[in-house]
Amino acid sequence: MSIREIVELILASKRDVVVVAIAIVANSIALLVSPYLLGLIIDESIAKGRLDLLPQLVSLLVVTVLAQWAAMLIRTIKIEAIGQRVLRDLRHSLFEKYVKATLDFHKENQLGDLVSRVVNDTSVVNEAIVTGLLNVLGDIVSMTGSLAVMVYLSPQLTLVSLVTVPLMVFIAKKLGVRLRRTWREVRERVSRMTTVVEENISGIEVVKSFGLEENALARFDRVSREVYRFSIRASVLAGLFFPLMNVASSLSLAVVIAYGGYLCLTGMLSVGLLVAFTQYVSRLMAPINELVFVYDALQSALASLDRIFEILRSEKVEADEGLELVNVRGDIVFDHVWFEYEPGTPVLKDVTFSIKSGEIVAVVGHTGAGKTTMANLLMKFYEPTKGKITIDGVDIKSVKRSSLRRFVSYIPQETYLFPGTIVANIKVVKPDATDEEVMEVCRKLGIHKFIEKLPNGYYTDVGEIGKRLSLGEKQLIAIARAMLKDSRIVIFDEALSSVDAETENMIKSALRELLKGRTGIVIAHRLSIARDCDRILVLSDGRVVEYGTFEELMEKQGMFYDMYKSQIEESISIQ
């Protein structure tokens, strides 16, 4: 199935495939003609003293060699063009799959392995299957032509030249299979090593803060030693395999020269014909060696191809079908919503509540209560197990994900920033926005001065994943993104417990400005922020246990009252 799909990708470049076919035929004809001309030069010109024929035959030989070179050049360029096009399409398909895959897909697969598939495995497939197979077609044509001419010139010598072919097949079966398996082991361990490097670099702060440098090095060294061990084993096998194949080819040539020399001495064969025949033997054996090498590479590439199509065939993709939302007001209703990450273990249980357009609701609860899960459902990262969620009366299950997300801005606790400047990171939600638009948004939010104080202002490089900014500063950038996007609904998962007082005040002020006239859901960990919201929803063990204004919940003296009192007392004791 996957090979057929690769062939379809190759045949998509019809014009280049036709040019390659013509170049292969032209190159093969030139390869077959040149030894014959060399034999004629020896037998008809040099041996007979016909110097008048020498310039003509040599000129023909030169033209043939030049034609062979030109055909090979065109063939090489076009095969590379086809290969790079297939490589581009494969990588595009894989990356598109990654982007459109569900969150579960990304949780189940390691980052390093996904990177390895899109970078390393696709390259192996291109080199072995695309470029390799197209070159093999040329080799097969040349080999068939050489064999036909050899039989025509001397059936006896042809049989003698093939005496080492069984030896070559034996070497290929014994060593080639082992070499293929070893290279597969090398690739798997390189993929593991990539994962280890990415994990430890991404979590370098944790590694350093807990003194895990030696553990990280030990883990890397273990994987690195495995890569070394299998690479050495592969090198040893390759060091045996390819020289033995060359020895078998040389033996074939030696036998031809010995038997052909005998035929020349007995007058049954001319010297020119023997020289031409040795050229044909070389042209026959070289493709055989190449075919064995490509066979090995092909077997290796099939493992990579399996890994690629394992991803491409995954059904864990977010479908983007359904209704288009228009003129969203922002009325949200959770109607008896249940949700399970794992079957039989509900995270949300019969959650029912409504939020009016323009209303700001704080969602509070202990860790694991289901607060972030509610946000994930509203963003359609997951679908409810039971019940429904509506926006302006429309069940979001029937709405296109891309349409829904145009009207919703989600600000997570851990804001991801792309490598680049602050202004570029804000503009990711609206690439056609001008720098002045971004600055105007930041002025409205009250964070313009903070950004201007940075080393290069709006053009300060945030570093990889925003490492040069604090958690609070990254949330300010995320708020600016949401303001620039201008969505009707905003979900804000605050992280105020991890920021200083000055940054907290900036975040609160920016958030108030952002939420003006919008429907807001604030996942509140610092309960003081809930006081400024219109209503507060309290979750416990996946259920809504309280829902009302701050004053109502405090008067009720239920779960929210206890949480709020506990947090205030904790804050006082710390001070």
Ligand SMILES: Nc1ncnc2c1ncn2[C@@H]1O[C@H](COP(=O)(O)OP(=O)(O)O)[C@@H](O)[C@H]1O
Second form
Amino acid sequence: MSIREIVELILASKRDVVVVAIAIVANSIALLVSPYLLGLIIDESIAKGRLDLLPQLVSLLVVTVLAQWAAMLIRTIKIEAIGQRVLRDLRHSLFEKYVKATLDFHKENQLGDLVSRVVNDTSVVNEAIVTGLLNVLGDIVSMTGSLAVMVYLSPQLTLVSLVTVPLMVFIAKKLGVRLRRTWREVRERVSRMTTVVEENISGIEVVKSFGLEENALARFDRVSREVYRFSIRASVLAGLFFPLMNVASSLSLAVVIAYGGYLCLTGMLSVGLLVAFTQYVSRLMAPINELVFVYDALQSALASLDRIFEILRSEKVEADEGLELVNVRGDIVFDHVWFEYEPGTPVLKDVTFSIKSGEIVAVVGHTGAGKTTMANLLMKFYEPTKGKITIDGVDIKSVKRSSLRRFVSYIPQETYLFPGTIVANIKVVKPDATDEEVMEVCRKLGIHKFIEKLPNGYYTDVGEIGKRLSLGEKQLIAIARAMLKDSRIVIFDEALSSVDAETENMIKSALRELLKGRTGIVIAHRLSIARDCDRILVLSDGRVVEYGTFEELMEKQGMFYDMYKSQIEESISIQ
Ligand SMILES: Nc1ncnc2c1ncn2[C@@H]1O[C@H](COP(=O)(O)OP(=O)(O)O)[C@@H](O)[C@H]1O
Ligand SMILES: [Mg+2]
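Counterpart to the form predicted alone, namely the form predicted together with this ligand:
Below is the entire complex, every chain and molecule, led by the chain shown above.
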């Protein structure tokens, strides 16, 4: 099971595990020796008036105390080191899964949820299962040692000292467990509060335009009040719990002194041993809090562990194996391609067409016709349900994904820009490019002036002006990326939202420049763009209904003709 995998992760740091084991044993021994020494000092030196023994025995005591401290220090540091390593490995595996997972996987999982698994669940697992368990192991060793010595010194007194243990377990179960749950509630509410803040700030335009400010505030106040309520409850519980545990452990000390005092007075126990005994009792009791917490923490950590392994076991990963493409010419064929996202609802139906190397084909059709889906298939984001797609005659099913994607540039409808400068955003496709190279590319595309006009030109921080860049302007950056990548095949999915005339012209001429000498698929909403392409493919409800040159399709007076006419009329009526 998953616990086994965690144990394997822990054991991966073999050397640290050995050191921890040694430190635990050393710490326990030192813990057991010092009360005994104390007893010796009292019985052999003080009670017998042997001043000469005092310095030696006290020095020995100091040495054990120091040894105990050193062992504890090493134990703590090494356990933390093991924990951090497990944490790092888990996070690495999770994030690796995220970036290598298929798009399906990402559609199924919410962003916030994925973030929370990498950030929160891993640390819960680390705290409870790794450092928690290792520390408990250490505690159990020293508790067992204390108990053994106590039984050795006096079985009756040991029995007496344990009378408060049931009480402590009772308090721990009643209060301790509730305290921990309340802490968890606090954490949960805090993260809910974070979500409310995030949602309302990212949707601030909607909030304002619909006058929802007061609603937002009310929602925020509601969670904020809960954070307050649970935090107060937690502090009350903590205030009750920890002192009560102390009281219980002091009570057992009182019982030990009472009964032990009686044993001393009747000559059955020495004073030194009684003092030593009381120390063993506190050593036995001290970690009980800890044990209760870890027990409860373990239960919630198992849930986190499930969430982590649910992702790690997911099989929705893009395998990166198959043929390596070399020197792609750029002949593309869709050969009776069928595709469905949901079984039973085909989105592409028997799509067949071919594009010769160097040709530019426009794909037009109403929203939902399946245009973007075609691009997704060509990028191998998804596999056709039936039929095949070939590049230069090779079925892309058998081609290595990374190899395929090296030869295809995809400019999606909505370009994502990473935080950082414009120039860095263009360079993501070719990290070793120089800034000068990037500018050269932009000059060629005719967008140099546009970028220069931004507040800091090429070095403008996208984070700072992100909201000011329109979808169309972001696409210009994406075109520059594609140009720098210099791939044989280009897929361009025109931005849907209204792009102003100036940007539209920039996009058109940049695109024309980019497509020179390449094979291109241009998903066009503005049919004037389609007009510039070599051929036009009309897609309707997942089927190819027309395929030909602009002139041919106009002459045919079919679907494209109608779409074109209505768009022209529309633009005339707007003017
Ligand atoms: N991930 C998906 N899961 C299920 N259905 C999808 C998914 N993506 C798109 N679709 C559906 O597939 C059809 C074609 O979508 P799409 O290719 O985006 O159309 P277009 O780009 O032509 O507007 C639509 O009916 C859409 O709802
Ligand atoms: Mg689309």
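Basically, rigid core = biggest C-alpha set you can superpose within 1.5 Å across the two forms. None of the values given here were measured: they were computed from a predicted structure. Numbering follows the first chain given and starts at 1.
**Student:** 2 Å or more on the CA of residue 168 between the two forms, with the rigid core superposed, yes or no?
**Tutor:** Shift at residue 168: 2 Å or more after core fit.
**Student:** Align on the rigid core first; then say whether the Cα of residue 127 has moved by at least 2 Å between the two forms.
**Tutor:** The answer is no, as the C-alpha of residue 127 shifts between the two forms by less than 2 Å after core alignment.
**Student:** Please check if residue 397 moves between the two forms, taking a CA shift of 2 Å or more relative to the superposed core as movement.
**Tutor:** After core superposition, the C-alpha of residue 397 moves less than 2 Å between the two forms.
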